[in-house]
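Have a look below at one chain only, the form predicted alone, in structure tokens format.
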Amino acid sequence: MKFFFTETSKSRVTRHASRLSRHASRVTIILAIAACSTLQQPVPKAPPGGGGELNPQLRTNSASLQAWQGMRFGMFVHWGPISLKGTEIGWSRGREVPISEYDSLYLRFNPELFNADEWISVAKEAGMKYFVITSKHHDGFSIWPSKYTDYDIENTPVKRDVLKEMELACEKQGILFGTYHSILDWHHPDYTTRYRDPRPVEGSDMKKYKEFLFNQVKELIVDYHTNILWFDGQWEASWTHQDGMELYKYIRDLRDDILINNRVDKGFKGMAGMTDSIAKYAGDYGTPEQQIGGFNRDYPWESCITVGDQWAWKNVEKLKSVKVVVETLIKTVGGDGNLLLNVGPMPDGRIEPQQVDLLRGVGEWLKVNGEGVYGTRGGPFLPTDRMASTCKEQFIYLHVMDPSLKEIVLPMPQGVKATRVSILGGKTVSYDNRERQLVIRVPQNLPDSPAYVLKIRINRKAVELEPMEIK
């Protein structure tokens, strides 16, 4: 086993020089996105997240947070040896797939058709601005050649550093690179909780496991330059609130501009977000799972949702339609959240054609309507099943999902009036300013798309308007 290997000074120096060169390129991308977002969004006075009660002065990096929020749409990828079986990653170990078989799948994992540039090109065509890959799921398999375990990509037939290839492809194509990393590890002998695994835990040592975990996280930061650390698996008793705050601080001490989701700590209820006191718990943003988060401008959040039934690849799976995905994106950004849409690549390394077609369909909609998604804030109108809104500068973007509407009546605060209404990708639209109302007459010939977007210019900054319900 390769646990707790200490690298030589020479290798550290070589990697450090490479990291500095690559870091400069990565920072250029991030700052360019951040600069664009800064022109469109108000700078937050004080980020609500951070290092928890143990580290009260360690607040979320506001520049990173603002740039990430402006991206709004990202690709999530769950992938590993389990794709050979077509069952769920992590959870099927000892359930659908016997543990001995599951733990041996990596010896046959040979994704010969994997092409990182193609993956990231698909994400880019879909209009996605960032990318998060499972570096390690609950099953313990590491998708990169880690110095601290033999249960990794280096010991599969593929013998390629696919994680490095993904990082380089993201850098080349201007996509922000991030990694999902499981806190729990049902494969590791020192992790002190078992899931459907008869191995005894009496000889396990959580102190040793934490050292292993922290070492692997450092590899992701130093060697792979991850910009997002998307944790999961913190719910088991083996992991504590103290552990979460320590890991958060450890990461930010290594690199301050990384974003870390709230699952680094114990402090969220279910999958919905933080609990009663954001300041008590570590984390930069909430992570509702398989559901759209509620409207919330005070605490940043991101919904993670699959394109089909499960996270990892499944041989026969009913995918969501382009319309459903577009509506999910609209309702998410309308609530001031990000959408991290998950795909599960096949055992041969390709994203299956049906998923690619779906993503490209979403991208076609965004080519016309992306102005109402990127760099916006949610509101001022609260999302419904028929409409949702986003805003920036003096513009409100009304995303209309119901093509049957002939007239739209919007509430308006005293003194707020529209000065122009148009359809993105189309012509101007007729409207009337009335007492505390804006009445829009919907054109007869609407775009043939999952939803259309009305761009409404008003006589003040749109983000300053308080949230309002559409009746």
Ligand code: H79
Contents of the next structure:
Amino acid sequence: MKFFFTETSKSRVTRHASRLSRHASRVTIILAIAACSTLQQPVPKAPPGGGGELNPQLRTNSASLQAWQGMRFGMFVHWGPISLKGTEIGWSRGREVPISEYDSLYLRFNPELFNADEWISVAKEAGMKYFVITSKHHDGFSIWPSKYTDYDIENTPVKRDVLKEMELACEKQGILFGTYHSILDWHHPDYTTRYRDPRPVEGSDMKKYKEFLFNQVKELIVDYHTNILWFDGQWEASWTHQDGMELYKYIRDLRDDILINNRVDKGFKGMAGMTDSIAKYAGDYGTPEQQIGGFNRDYPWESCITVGDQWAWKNVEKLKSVKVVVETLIKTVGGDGNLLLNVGPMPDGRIEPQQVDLLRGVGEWLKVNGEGVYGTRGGPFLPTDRMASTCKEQFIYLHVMDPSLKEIVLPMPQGVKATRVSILGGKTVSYDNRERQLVIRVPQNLPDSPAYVLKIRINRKAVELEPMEIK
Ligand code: H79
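Given the form predicted alone, corresponding form predicted in complex with the ligand:
After this comes the whole thing, all chains and molecules, with the earlier chain placed first.
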């Protein structure tokens, strides 16, 4: 019989990890008993991701993955010396900002108002449950005192280990801590290729660069207890499929409960961000960028989207509205994905007040409606521009973004009936069960909110319903 957990337990280095591990072994026992005693019940499928074709036994850690999927909403942060210029991190090197100037910015990077607890409080107020910070972007700057480079925070005027402060603030406030790490490095002399220039860099040595990369990743795991490794920049020719699988295995051998995105390997396709062949390529989840992923319950995914139009901070940036961000979150969770919403803090170390206001607005909405977001799965109704749905136990949460709807008609499979409908933060709502249809009469005087959520109790487990299209 095939059980849920196929991965072996390795030594864990964090308290968080051992909590997860204790949880995992309890779940394993319960599932094993369940699998033996109730043959009609489907045995939960192992998560689809893992170490790629070279490591077929190395599967995504189910407990970590499920915990992370339940979080649904995280904070992405792109930050570094380039915030002094307000141009894009990585990409503006050698474009808007001459290389020599870009590479000297760290000498005057001095974010005196940086306060990790404040950042993480903002994430909490926004209703975010995890946090991913750029440990190193394509520009090669390391935001922690790394043993393996001098191009790091230690050699800026900042006399603090800001990454450690972020890790500890996350631990203190109960937020899962993760790191974004670019595989490519246009600053490192051993990294072979440079953007737009296919010629190998003279004297470069990818073997040495890989050693550097692996060593830095180990620092993030051992010294900073990162729980998520969010790779990027794997698309350049210098990085191979073999390298991707090797790096995945290297990490999982150090600690088996870390989540690793699919950009560790070459299976990541375009900005839609999913992996072509999950058996072939390494990675635990897909990463659509600046777009909402399509409905997918089979391969976990997370959309990363900026609050403005740049990843790093930019002066006078036009931000998305609270309504647009809430709708983005709804459509994402409705498609069974997570949302990693990006902010770019300022060179003085603060998250810009207008970004904080936006996040707080989203948090206000989640205070009332979070029940329909956290711990849910997407569906059964496929997201549209007007509505999206999530489900949990015997409840369907219908997120309605169009306040003009007076009556909502939903398809229902034969025999499935609603037994109660209410509005989150409000009263019960009247409805009719018809032949393969549920008709809901939308209440008058809806709350003034970016969207409202109808909580529909049905006479079976909602997650068992096949996905259905709605108009
Ligand atoms: O870290 C964030 C981006 O910096 C990074 N991925 C997210 C998470 C990323 N790296 N590369 N890309 C995204 C693709 C970038 C494409 C573009 Fe451009 C950058 C389009 C516009 C700016 C470079 C400049 C390519 C075309 C013009």
